[in-house]
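In the form predicted alone, a lone chain appears below as structure tokens.
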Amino acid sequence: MPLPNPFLTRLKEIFPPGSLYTEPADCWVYGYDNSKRQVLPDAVVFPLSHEQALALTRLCNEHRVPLTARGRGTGTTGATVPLRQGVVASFERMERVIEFSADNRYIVVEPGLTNQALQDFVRPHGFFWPPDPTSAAFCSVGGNLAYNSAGPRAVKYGTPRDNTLGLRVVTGAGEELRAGVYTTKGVVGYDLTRLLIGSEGTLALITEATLKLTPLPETKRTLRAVYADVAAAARAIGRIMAQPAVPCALEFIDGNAIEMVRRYSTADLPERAGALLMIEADGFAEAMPPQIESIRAAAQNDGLLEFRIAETAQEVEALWQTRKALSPTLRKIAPKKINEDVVVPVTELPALIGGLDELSRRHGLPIVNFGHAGNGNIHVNLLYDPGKPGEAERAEACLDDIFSLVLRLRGTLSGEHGVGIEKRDFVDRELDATALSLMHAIKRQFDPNGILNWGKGFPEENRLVTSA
């Protein structure tokens, strides 16, 4: 149902030339993310301040028209698809740093601000913000925040919710709230700072973000491991986490990805690998030794096959070049594939691996996976061609035998890409029922008339009176 003029009318009140699109042909490329899904919005808008986005939301809420919050749309659950149309908010031009501490470690900033641009920032003066997906250069800090989006660096640094002190918000309501705190304690109240992070834009617009910034580390040095099997590496996985030196990074490759990149890449692997584990270890210089030596015994069982620690730069990238080979590796392998960032615990990936690998082969499709082993979130790519008959048809059984395999072996759907278009109808899987009761009653409370984000992160539609 296209806007209604008395909306309209306030809505270019509120954003001047420039900053609203009302031409199908300008609002196109805002209606889609990485997912691929895509659907028009009837306007979009630019907000540049805390207070135009309340001045929207209220203006919505009047109306009853749906809101969707965007930031550099490079999700893939499709969650700032805006499925009823209505107005897409566009939170790129507000990219200001606000406030900078220090001495506090902390940094105000406005959600359109990259990642990388804040990394940048904070870099000189010896600080760096935990949260690196591999999207940074693109991805929003405000999108990092609204799917909890983090990287490889949680395995010690943590996510989003463990380095955000406190937000500015909007809710669905067009009520203003400030939820959190400037210090790196606090217990007043509930923690609706968590509870926001996450949340997808559901209940509220964030305009505003305290973070808490990390000290940058002396040094760091790559090594990598690789084993005969996908036993032996999550034994030695294991091994590794619960040593006190704790890797910053510890990436995963089964051996379906290391035979894909072998035949499309000159990377230099031993000829019986079956798994390989990418680690990095950060800190004093002087504590590397000892270190790198703790991680060097975890890492060794009968299953090893190679220990290397890189030197210099050139060998860095060459230990990192089958991790970089692998997303041209799948391009070349299928014209589409399905990636799922699921979650189970360490001690589940050899079954979870071998679990994928029959249904590769009761579905007769590939499935390639590599992702954060420290903390056991894999990223499961099932690669079809829609092209040939019935292959869309079998990876959508496929991949929810992949979500069932998950859940039996305790995981969850979902480890940073959020939940979206693409995961919202298997969510009663892993939610109980009271669960998902006391989600929409905290939904109704922050947005009581719907109009935020409609139709994303639950299995049953939420409510929202259409347009008047």
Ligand SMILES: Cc1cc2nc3c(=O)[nH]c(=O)nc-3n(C[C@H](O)[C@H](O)[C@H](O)COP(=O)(O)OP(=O)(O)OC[C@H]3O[C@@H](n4cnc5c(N)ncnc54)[C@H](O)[C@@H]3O)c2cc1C
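Starting from the form predicted alone shown above, please give the structure in the form predicted together with the ligand.
Just the single chain follows, nothing else.
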């Protein structure tokens, strides 16, 4: 439905020329994300301030126009696709650092700042912000917060929920709200900061974030452990997590993934390996030898083929380049892939990997696994060719079985990519009816007219109401 004229007139008053697009050719690129789904918004605006975001939300409420927040569109589950069209608010131009305090270990930033720009700002002062998605160079802090996106470092340093002190937001109802604190302790009231983080833009627009910073470690060492089979690697992960030298990365790559990435990698990858673990330890230089020894002892089992410490910067770079090449390489190899980021308790990793192998055989489809093993967070890639009769249906059935397996193992359907559109129809298999009903009530409280990011994160509303 086209935007009503009075709405457009007022929108133009809030957003001067250059900060408002209404031409379809301009708007088109703001209607998609890395899920490859796309819906054309009626208008795209580029807020520069909290006040503009506030005026926009109030206007959308008045006219019941759908409003979707957007960072940089790198999300993989379609959470930023404007299903009901309306207005997309792209925060890419709100990218200022508002305040930095080394002594208090925090930084206050606008949501459009990229993760990389944030790291570049704080690094010379001896700090980093732990969330480190592979997309750091392109994705925004706002997107990281709304998705609770993380990366390898989460195993030691946590996710955005653990590294954010407070937020300034505009609720879907058009109210201003400051959630959280500027301190590292604080228990007054409910924790709205953690509620808003990971809410995928369905409750509020984030206009400012107070982020908790961590001092950069003095040094870091990268280790690799190669195993004859996946089961041996999975056993080692549990033992590594149970010893005192917490790794700052514990990444898992299965044998299929090693073979697949071999020709795109400059790393010296082992032949006939069943699985590889990339492990990093950080801290003071003098603490490194005992840390490495502790990890080496835990990694040892009868399936260990090789344990090596990277000695040069090139070796470290080649290993990380290999790890980061996995996802894009899959796109080159398979006509289509379903990429899930399921999580299970680390002790259940052997059962998960074994179960995935079994499902791969049963459905006759290759499954390639890698991911943040220290968190039990595995990227499960189901490869298929939609051009071959019956493969798409088999892939859907296999995905259903994968989710059942994960939930049986007391896991969760997504560790960092979020629910968006892709997983919303599976959510009620993980959350019980009471939880869903409470969440639905929270949504109504924050966004009574349902203007914000309609159709994301939960089963469709009628199913929600039915299940409550």
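Residue numbers count along the first chain shown, from 1. Definition used throughout: the rigid core is the maximal C-alpha set that superposes within 1.5 Å between two forms. All of these numbers come straight from a predicted model, not from anything done at the bench.
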query	finding
Residue shift check between the two forms, rigid core fit, residue 388 Cα at least 2 Å	yes
Rigid-core frame, C-alpha of residue 154, shift of 2 angstroms or more between the two forms	no
Core-aligned C-alpha movement of residue 293 between the two forms, 2 Å or more	no
